[in-house]
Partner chain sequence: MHIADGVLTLEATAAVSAVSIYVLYKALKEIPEEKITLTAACSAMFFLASFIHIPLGVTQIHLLLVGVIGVLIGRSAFLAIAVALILQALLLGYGGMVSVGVNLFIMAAPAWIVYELYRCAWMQNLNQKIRFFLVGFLGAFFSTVLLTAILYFSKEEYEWAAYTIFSVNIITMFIEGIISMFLLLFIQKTYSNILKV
Amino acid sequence: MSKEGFNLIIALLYSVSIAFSEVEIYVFIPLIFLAFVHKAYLLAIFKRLLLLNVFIIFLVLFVLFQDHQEAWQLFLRTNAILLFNLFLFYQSKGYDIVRGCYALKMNKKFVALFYVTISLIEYLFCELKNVKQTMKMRGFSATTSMFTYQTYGNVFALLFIKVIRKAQHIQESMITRGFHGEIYLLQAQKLVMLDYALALLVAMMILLKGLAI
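Where the form is predicted in complex with its partner chain, what structure does this chain have on its own?
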């Protein structure tokens, strides 16, 4: 199995095993391992986790008034899953996820759609940067007004038109290259010792959870 496919499976296994049950101490063992492996990005990952907690804390506060234990469990559960995925995919640009889908032999059209989407996202980010610079140069400042909403409406429309035209160009070039609903991707990365260790820890965690039930 490729590393990309492995990451998708391990993320799904970890998420499923925690999402619907009580959080026990051994749930954090794979997280500690991943924190050690990704120690260089630890601060940035925790900063992102903090930002992602806005909606979670909102829900936790509502539950807190009714059931302390459930609120605490909800907070731990969501954060453990978020942190695990952040560790695994922090450096990802998206193409590895497509390769993962390809390695897992997902539907060919789905993989092709995935691949084109990522290339269009890259294109859109460049276009958005240009649009933002242009707006700044023209002295636009966003306020709560109809003019601002009209400007944003026009910006979104412009981006839509640009991305659809770009998509048409991609389609033409794909047809020229003989596209028949399938995209062939380059060789994927191989698994290393750290991946096997992570798989072992997650398997142990699932086993312990099973024994606890």
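Just the form predicted in complex with its partner chain so far, so send over the form predicted on its own.
Next comes a single chain, given without company.
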């Protein structure tokens, strides 16, 4: 099995195993292991987790008025799942997930659609970055004026048109190359000892949870 497919399975097992049960101390063992493996990116990963918590806190606040214990468990559960997946896919731009789906023999058209969607999102981000740099070079400053709203509206329309044209170009290119519902991806990464260790820790966590029920 490829590393990408393995990561998808491990992420699914970990997430499902704690999604509908109480968070116990051994749930954090795989997280501590991953934190050690990815210690070079710890700060960046926790910054991203903090950003995601902006949305989670609103959800937790709604539950807090009804059940304090459930709100606390919800907070821990969502953060544990998010952190685990951030560790696994932090360096991925989405193509690793596509390779994982491909390795797991998912529907060929779904994999192709997923790949094209990620390509378009990546293209959209690059174009947005270019537009922002151009606006900055021209001395644009955002205010609460009508000019600012019109400028943002024009930027949004420009990006919308660009991404439609890009999608058309991709479609024409794929038809020209004889696309028949399947894309072929480059060779996937191989599993290493750290991946087997992670699988062992997740298996131990699931076993302990099973014994505790």
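Just so we're clear, the structure is a prediction, and the values are computed from it rather than from any experiment. Definition used throughout: the rigid core is the maximal C-alpha set that superposes within 1.5 Å between two forms. Positions refer to the first chain, counted from 1.
Point to revise | Pivot point of the rigid parts between the two forms (hinge, one of S119, L104, Q66, T134) | key: The hinge residue here is S119.
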